[in-house]
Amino acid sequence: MGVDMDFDVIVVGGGHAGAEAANASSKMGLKTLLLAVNLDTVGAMPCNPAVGGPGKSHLAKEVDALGGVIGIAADATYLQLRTLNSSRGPAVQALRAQSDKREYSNWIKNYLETLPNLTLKQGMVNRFIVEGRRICGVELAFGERIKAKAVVLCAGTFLEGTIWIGKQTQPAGRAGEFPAVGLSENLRSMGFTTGRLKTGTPPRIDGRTIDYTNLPVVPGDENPDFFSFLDKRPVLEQVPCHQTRTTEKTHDIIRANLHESPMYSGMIHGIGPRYCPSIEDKIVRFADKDSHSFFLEPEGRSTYEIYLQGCSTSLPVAVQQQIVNSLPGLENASMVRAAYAVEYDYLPAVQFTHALMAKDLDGFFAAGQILGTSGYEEAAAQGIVAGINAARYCLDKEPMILARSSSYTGTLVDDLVTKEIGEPYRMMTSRSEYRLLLRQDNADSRLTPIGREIGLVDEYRWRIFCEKQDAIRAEKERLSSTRVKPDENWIAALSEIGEEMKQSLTLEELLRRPRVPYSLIESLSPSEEGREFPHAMPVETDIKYAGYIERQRHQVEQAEKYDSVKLPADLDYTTLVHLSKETREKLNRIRPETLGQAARIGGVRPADVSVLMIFLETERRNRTHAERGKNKTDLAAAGS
C-alpha cells in the first residue's frame, strides 16, 4: 500500500509525554501528527489523578516555564492545591494538585485540537519504516503508511502490556485498552534492547459507601500557589481529601494471601518502582511498622469514585475487598474498580542521547515510561525535550541539551541516558546535587529564556516573565538600599521572634537573619502600600541563602569543566588497558559524549576518569606534534 500522508514529526502515544511532544513540535511550526490508540483517552490519568509533589512539582513548573502544557492543565482542573513540606527549606517545598481526571483529559484534548500545525489521528503503529540509519515513518495496523522526518515514541505501558489481578492476567496497556503487540519485536529487529518493568494502581472506592465521620480531613491551602507562571488562573472551590490507616487486621489479611500475589509467586518478572511499592511490598519490607497511611482522594467533581492512594496491589479482587473493609471508615465500602499491576516492555534509555534521540537511528526519539520512568511529570518533562529536539532535528538545528545543573529536567534526562536503571525511575529532590539552585519558584528564571529562544514562549508569556524579573530586581534593590532605625515597632516585632536590633540596618541585612521572615519585613516596610509583593519566595530565598547558593554555583562551574570535555564518538574503550574490564564494557555500551557524563556512569571510579583525562591529553599532544611535523615538512618543501 502506498504512502497516505506526509508529516515532519509523528508522535506515537497521547499520554503526558505525547501531549507535550506534540505541543512543542507543532508550536515550533512543524507539521505534526499525534497518533493514539484511543483519542478519547488523550491526556488520561490512569493512576493517581494528581500533579506535583516533591521533585515532581519542579518538573511540572519547568515544563510550564519552557512553554509546555501540564502546568496550565493542572491549574485549570484542580480539585485541591496544597504545598507540601511548607515548614522545611525552599529547596524541598513542593506544590501538589489533586486533579479532576476527566476534566484534565478533556482539557488536554481540547487544547491540542486548537493547535494549527497538529493533526490528531486514532491508530496503532504496527512497525517503523527505516532506511539505513534513519527513521522515515510508521506503518499502522491496517496498512496505512505515513512518512515523517522524525518520530517520537511515547508508548507508555502499552508495549506488550499485560495486567495482573491475582493469578489472572490479560493483555492490556492499561485496564480496558489494547496493548501494542509486536512493536517490541520490531524495535528489537531494528537493533534496540528492551527490558521489562512493572507498575501498579490502587482500587477505586464508591465514595457514597465511606464513613468519613472520624477520618482526618486533609484540606487544600487557603491561599494556594499554582503550577503555571501565567496569570489569570481560575479560582475553584477546593474539595477535601481524607486519611485512613492500615490496621493489624489489614496486615494479617495481606500476609495470609501473599501466595496469591503474582509478584510474590514469581509470575511477574518485571521490576516494580522502589519508591512507590505495593501494599504487599510495604508489609513485607517494613515488617516492623504496625500501620501505613492511605489517603482517600476524589477523582472528580462529577464522579463519586475515590482513589485509595498508597494501596497499590495486584492481589485477587476478593482479597482486595477484605483489605478495603479492614480500614477505618471503609468497613462497609464497595470497590468500583479493582487494583491491578501492569507489566510492560521498555527501552533502556542508555540507547539514547541527551536530546532523547536514539544513538543508532537518526530521527527516532522516545519519551516517558517507554524510557523506564514512572509518573506524569517525568513523562511530560521528557516529552517536551523530545518534541523540541525532534522539531530542531527536522529544521537541521543543534539539539537543545539541558545540563543537569540547569534543571530537574536536565537531571532526569542525564540520569536516564547515563545510568543503567533497572527499575521505574521517579524524580525526587534528592536526585539533584544542585537543589537549592533548582527550586520550583525560580523555574521560569532558569528556563523561560530558553523557551523564548526556541520559539515556545509567546509574546504574552514573555511580557509577564519580564515584568516579574523587573519586579524582583527592583525589590532586591529596595531591600539593599532601605535602611531602618531600631524604633519601638522594629524592636517589638523582632523581640517576638527572639531577635534584637541595636543599630540601623538595611532591610537586606535583617532578612539575612534565619529567623526573620520576609512577611515581617513587608509588614513594617512594605514594597507597595496596601498590596503584598507577589514574588516574595525567590527574593527571600536568594537573600537568605546567598552563601549556600554561591557555593552551589561554584560546584556547577567545576562540574561544567568535565562536561565541556568531549569524548571521541568512535573511541574503542577496550584499547584502554588501564581501565577495569567492567568500566570498559560500560563505556563501550553507553558511549558517553563528555568526560562529565562518563564520570556519572555507575561503577566508573575517579581513577577511571583520570585514565580518560590522561588519554585525552596524550591524544591532544600527539595531534599537536603531528601538526607541527606536517608544518615543518610543508615549509621544507616550499623552501626547496
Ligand SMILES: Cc1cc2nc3c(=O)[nH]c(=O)nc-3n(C[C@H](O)[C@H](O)[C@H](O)COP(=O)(O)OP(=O)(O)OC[C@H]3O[C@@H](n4cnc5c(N)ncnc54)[C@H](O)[C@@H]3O)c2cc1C
Contents of the next structure:
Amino acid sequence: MGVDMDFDVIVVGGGHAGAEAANASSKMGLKTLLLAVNLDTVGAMPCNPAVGGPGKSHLAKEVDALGGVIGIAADATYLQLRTLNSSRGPAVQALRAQSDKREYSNWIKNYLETLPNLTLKQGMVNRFIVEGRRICGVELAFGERIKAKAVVLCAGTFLEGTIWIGKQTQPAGRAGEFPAVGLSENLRSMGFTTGRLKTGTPPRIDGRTIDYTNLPVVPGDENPDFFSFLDKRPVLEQVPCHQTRTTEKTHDIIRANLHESPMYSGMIHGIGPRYCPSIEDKIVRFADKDSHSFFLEPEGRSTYEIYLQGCSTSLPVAVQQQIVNSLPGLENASMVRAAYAVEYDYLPAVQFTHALMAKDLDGFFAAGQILGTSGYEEAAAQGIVAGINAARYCLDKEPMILARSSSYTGTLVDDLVTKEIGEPYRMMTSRSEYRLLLRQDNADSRLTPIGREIGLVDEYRWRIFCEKQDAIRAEKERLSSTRVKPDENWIAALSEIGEEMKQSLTLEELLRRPRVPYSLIESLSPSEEGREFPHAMPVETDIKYAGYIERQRHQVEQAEKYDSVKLPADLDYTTLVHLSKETREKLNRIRPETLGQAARIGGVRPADVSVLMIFLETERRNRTHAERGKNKTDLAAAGS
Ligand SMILES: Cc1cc2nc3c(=O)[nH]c(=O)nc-3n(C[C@H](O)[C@H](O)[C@H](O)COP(=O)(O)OP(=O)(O)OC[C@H]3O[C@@H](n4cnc5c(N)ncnc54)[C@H](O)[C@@H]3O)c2cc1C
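Let's compare: the form predicted alone is above, so bring in the form predicted in complex with the ligand.
Now the complete complex, all chains and molecules, led by this one.
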C-alpha cells in the first residue's frame, strides 16, 4: 500500500510534541501524516526517563484532561510513581513517574499506529512548500513532495544539531541520530528569525557495577496517584531509585578540568537551561556548596542502564569517568553512555500566535523544543495545542486559545509568544499567578469540557469525567448539609490536633479549619461505609481555600477585561509617539494580539498600556463618528 501524498495536516517530528499534535489532529477527523527522521525513536526520551515533577505534572495532567496521550503512556509504563512536595500545599504538589524508557516509546509508537486517520512515515523534511503567505506542504530529502493544508513543525533539537563532548564535536540531532541540515536556512529564507540554544544530558551507568549497600533508597508511593483519570491501567511492580552525592574529590576534578568544557572554553554559543544546569555550571555558580545530590534512576525493567540524574555535563569522556568514580557507591562503576551537550537552532516563539500558528505564514504551526522550551511535558502541552489548532484551521474554525487562568498550558503558550525568552523555557508552578486555581487535582474539571467540545474527549472519557464531577458535587453537598454534635468521638479526635468543638457544626465548617484534614472527617463520618472517597483532594482544597480561590477568581475577571481588548494585527506602533522608543520597537516586533498580552511584555509599563487604551478609544470614537456621518449621508441621499 503506497502513501497517499495529499494530507490535511503534516506533523514533522515524532517526539512528545509531534505525538500529541498527530493524536489531536487525527482524532479530530483530519487526514494526518507524521514524519520522523527515524521511526524507531518515536516517543523517545533522550534525557531523563521520567514524566512529571513540579509544574510539569500539571502540564501532563492537563494534556490528559484535553484528551492527549502523555498521561496514559506514563501510567502504562511506570517504574515508580511518587508525589513530590506531599507535605506542602495543594498548589505545588506534583506527581512524578520514573518511566521505562523503551516501554514508553514503544507504547507511544504502537498507539499512534492504531489511529485510523494517521499515517506514520520515516523521512527527513528538507524544505517547506509555500505559496504566497500560505504553507502547502513539505519536500523530503529524497525529493518526495507531500501536500497539506497545515504543517506542524515539532523538530526538537534537530535543526543544525551539534553534539559536544569535551572539545570533540559532531553534527547530530541527538546522540546516534542525523541532524536536520539546511531546514533552518529554508526557514530563514521564508522570513523567520532563528536563535541558538543548548541542553545537556548526564552519563548512563551499568547498574551491575554500582554498590548500593550504603546509598539511601528512594521508593515509590504505596498508594500512588496517576496522571490520567481514566481507570484502565496496569498495576506494575515499583522499582526503587537511589541517591548519591558529589564529594570534595568530585569538585576538585571538575574545577581542574573546566578549561576542557566546551561551554567554559567558549566553544558553545547556545544558551543552556538555567533551571537544569550542568554539573560544571553548578560547581561554578554555587561555589560555596560543598555537595550536590545525584539520583540513580533505572532506565527500564529490561536494561541495567542507570540514569545519573543531576550530572549533566559536556566534559571529556575520561573526566566524566573520574567524576563518576568519585561518587559514593560508584567507586568501581562503569559508564555505558557518555554525557553530552547538544546545540541547536530554534524559532523564537514571538513569531507565533496563541494558536501556535506563524503570524506571517498561514497554516504553519510549531510546537516543542523548536519553540525554545525544554522538557517532554512542555513539548506535549504545545503539541496538543498546535495539533488542535492545525485541525481547526483546516476545518475553518476559530482557534482554541487557552487563557492563563485556565491552565499551565495556557500560561506556557502565553509566556512563549509574549516574552522574548532567550534560554530554554521550563515550566514551574511559580510561573502562574493563579496557582491555587490551577492544581493538578482539578486539571480535568478545567479542561475536559473544552476537550469534549473540540472533539478530542471520547464517550468513555466523558462518562468517567461526569461521574467524577457528580461524586465531587454530591460529597460537597453532603459536607455542607451534615451537622454533627460535639460528642466524645469528635471532641477526642479534634483535641488530638489542638482543636475544640463546643457546638454542633456542619462537616464543611469543620473542614474549613486549617488543621482539620479531610481524612479526620472521613474517619468519623465517611461518605460511604468501608470505602475511601476517591476524590478527596479537590473537595478538601475547594472548601479549605474557598476565600483565596474566590480572590484569584476576582483577579482573573480583572485580567480578562484586558485580554478581551483586541489590538489590530497591522498596527504600526512607531506612529504612537507617546510610547518610549524601546516599547515601540518591542511592540512592533512582538505584535501582541490583545491589550492584556501587550501589558505582559517585559518592559511595557502601565503608562504604555494607558497610551494604548487612549489610542484604541480614539480609534473607536473616530470610527463611530465616521459611521454616523455615513448614515446621515445615506439618509440624506435616500430622502432626496
Ligand atoms: C541531549 C538532550 C538533553 C536534554 N536535556 C533535558 C533536560 O535536562 N531537561 C528537560 O526537561 N529536557 C531535556 N531534553 C529535552 C527533551 O528531550 C525535549 O524537550 C523533548 O524531547 C522535546 O520534545 P519535542 O517533541 O519538541 O522534540 P524531540 O523529542 O526531540 O523530537 C523531535 C522529532 O522531530 C523529528 N525531526 C527533526 N527534524 C526533522 C526533519 N527535518 N524531518 C522529519 N523529522 C524531523 C525527529 O526525528 C524527532 O522525532 C534534552 C534533550 C536532549 C536531546
